[in-house]
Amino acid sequence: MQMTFDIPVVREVDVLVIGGGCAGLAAAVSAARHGAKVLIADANNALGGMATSGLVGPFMTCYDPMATRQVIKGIFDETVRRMIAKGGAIAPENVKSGTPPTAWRVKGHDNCTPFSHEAFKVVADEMCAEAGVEVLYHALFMAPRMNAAGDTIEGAVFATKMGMIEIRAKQFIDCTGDGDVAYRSGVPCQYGDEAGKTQPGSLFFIIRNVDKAKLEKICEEKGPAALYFQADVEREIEEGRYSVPRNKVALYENPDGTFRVNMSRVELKDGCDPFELSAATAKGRAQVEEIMDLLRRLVPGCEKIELVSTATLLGLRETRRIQGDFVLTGEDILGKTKFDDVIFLAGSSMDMHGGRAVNYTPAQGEAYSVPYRILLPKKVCNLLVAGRSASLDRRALAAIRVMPPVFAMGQAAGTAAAICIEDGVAPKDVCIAKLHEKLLSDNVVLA
């Protein structure tokens, strides 16, 4: 897809980051700190993506599966520590599984990080300003402008309040989550499973007036699993009093004492279809009312809850994944494959949603490594792709689509893009030793 009519070129930069979620923030700040002239563009009015506009939280674990060592640091950890200084987050080392900030989940939930989405917005703006990143809000990516050969992006076209505009760059980073830039540039992509089916979406929301003491008493008397109310929810579904197809209560306590609710479940055939996405968002909001009613009737301590806010963005767990020359697989993660081009370590579990339940495979043992090559798409030579649309199979996606690994992917992509500018090379030709040197200097754990 390419625009053919006259569009004003309003900026020329070294690196253009498209998509301002966790990956985009890390990519933009990292590239700028390493000397590149950077602009980040997003369709929303804040950076953070699902962490802010999507109300998704907490950050899942940044530790190894044994909960003994923090393995995702770098820009992610800096963002967390800055929020802590504002009273907007709780340090991951202070959060243990089976407690309110983890929704009383046990497996794979040590060292989560509760945070305030408002604190995230402010910290993200501050980090970009300090690094010299120009931020463009309210800019919806429309199409790339390709060279004659079709293998290099020369500019990106956005829809804005002033009309269509173009921004030109030398290197591009796709952090849209849906692989929009890659897909529209001709990169081959996989959508969902072999039949095109994806994991369902969820609309997060925040509630207040939870009597936490009642819930903690149940936890003390019956154990954390009692707070899932699974048998009760399934009975409500079977007897026709509840129609949301998810069989557990999930309330995550925020630093301010409110709770995020992750119980909505919306099936989509195509999360990139604007009409279907609109209908799914409306359905998610309708589910919120039903979930609120269920909580008031079923869960002690929730009798007087009130709705604070629903997310602006529907949470999508899966849409497009790019095809690269290398694809990270679930077997690589489970087998702890070692990669010479490692860009970060992770300890996230495989979390595959579908039907009423979650197919959850807890990570075990040491952390696993993730390679640089997953950021490199086929066909387009000056593009990196960071986030859940990287070159992954579905099982690998189920592990590293959560926000701490997404931060780490973005940081590696931004650092690599800056090296491309400095050395005059394409992303596939980045010197891995130089990339490792810069990542290590920026507090990234590689071994």
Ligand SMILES: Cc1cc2nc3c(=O)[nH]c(=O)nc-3n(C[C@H](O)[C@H](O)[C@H](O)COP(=O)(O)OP(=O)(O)OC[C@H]3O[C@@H](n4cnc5c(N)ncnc54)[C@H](O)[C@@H]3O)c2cc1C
Given for the second form:
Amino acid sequence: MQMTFDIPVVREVDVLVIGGGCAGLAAAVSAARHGAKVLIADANNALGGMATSGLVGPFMTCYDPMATRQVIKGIFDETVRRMIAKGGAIAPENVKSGTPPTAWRVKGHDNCTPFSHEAFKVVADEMCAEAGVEVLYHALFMAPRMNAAGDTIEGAVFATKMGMIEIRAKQFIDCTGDGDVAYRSGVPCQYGDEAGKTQPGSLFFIIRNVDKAKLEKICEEKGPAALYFQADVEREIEEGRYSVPRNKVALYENPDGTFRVNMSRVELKDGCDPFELSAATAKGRAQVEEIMDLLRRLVPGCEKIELVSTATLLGLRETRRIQGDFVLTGEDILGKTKFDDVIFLAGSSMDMHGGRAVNYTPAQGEAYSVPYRILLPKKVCNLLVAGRSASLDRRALAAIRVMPPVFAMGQAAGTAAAICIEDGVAPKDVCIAKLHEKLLSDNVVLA
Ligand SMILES: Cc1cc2nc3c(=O)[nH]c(=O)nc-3n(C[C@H](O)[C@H](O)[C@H](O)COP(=O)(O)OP(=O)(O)OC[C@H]3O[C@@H](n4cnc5c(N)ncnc54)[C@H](O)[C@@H]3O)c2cc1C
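Structure of the form predicted in complex with the named molecule (previous: the form predicted on its own):
Complete assembly follows, chain above in first position.
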């Protein structure tokens, strides 16, 4: 979609980051720290995306699959340490599976990082201000202004309280999670599986007044799986007393003693359709009432729970994925393919929700590597795409859609964009040795 009428150009920057989730934050801060003039725009009123407006947490593991070495550091780790200093996070080295911050889950939850979404918002604002990143909230990206050849983005049009505005830039980074910029610039995208089906979404919420001692006692008596109450929930569903199609009880303790609840489930045909998204959000909120009721009735320690807040953003695990010349696959992850253009290592397992759900765990041992080329879309020369909509197949997405890898993708994209500005090259021509040098000096683990 091209806009054809007069729209004021309000800023000209080197790098425009669109979407301010974990990927966008890391991209903007790293591009600015490497000398670029950066603006980050988001439709909401806070950075963090799912981590703040979506109330999603904890950060899944930043360690290798053996839980022996932290492999995701860089801006992710800096954000965490800054939150810890404000009392808003617990260090990943101090978190073990089978404990309240991991919802007493026993597999794959060592070294998660519980955090407060409010601490995240403040730290993100501070990091942007210190790096000299201009932050534009309440700005919904609508359309790109392309060059005549249709292969370069010249400006991005946003809907704001001022009406429509345009921001020009030399390099663009799409961190919308839905690949909005890429899609509207003509980059081929995939949506879900071959039939267009995606993983279901969930609306997170936060509760207080959990009697943790009582809950802990149940876990001690019945084993860590006690919190799942699968059979009880299934019976409730069968008897028509409960309509949420998900049988796991999942309560994650936050640093302030509240718990975040990841139990709702909504199916969407198209998470980018605003009407469907609205209906699904309302459905998620209605489920919260049912889930609260279920927890009060079934789960010892939850009898007196109260609702603190539901998420502003419905959590969508999957929408569009861009097509690059290269697509990272689940096989690459399981086979631990080594890439010359590695931008980070990760150890998170493939967590595929809904449908034929299969939770793959990368073979124990070393972390897998993720290459720079997943950030490069087909067709548009001056665009990088970081986060949930990078060039991945569904199983690779299921592994690296969690927040620590998403931070790492953003950091690499921002660093690469700054190199593009410095060297006058396109993202596909970035010198990988130079990218590696900068990432290493910024505490990113590459080997
Ligand atoms: C239900 C659910 C549970 C999850 N559980 C966990 C978990 O426990 N631990 C974990 O580590 N990960 C978890 N994840 C994964 C993780 O939260 C996300 O995949 C990750 O945060 C995505 O980051 P992102 O930066 O790519 O996108 P997002 O966080 O979605 O950020 C995108 C940002 O772009 C903005 N935006 C979007 N479109 C536009 C536009 N057109 N114009 C302007 N701004 C726009 C949004 O407002 C948002 O701020 C979960 C995800 C879901 C959905």
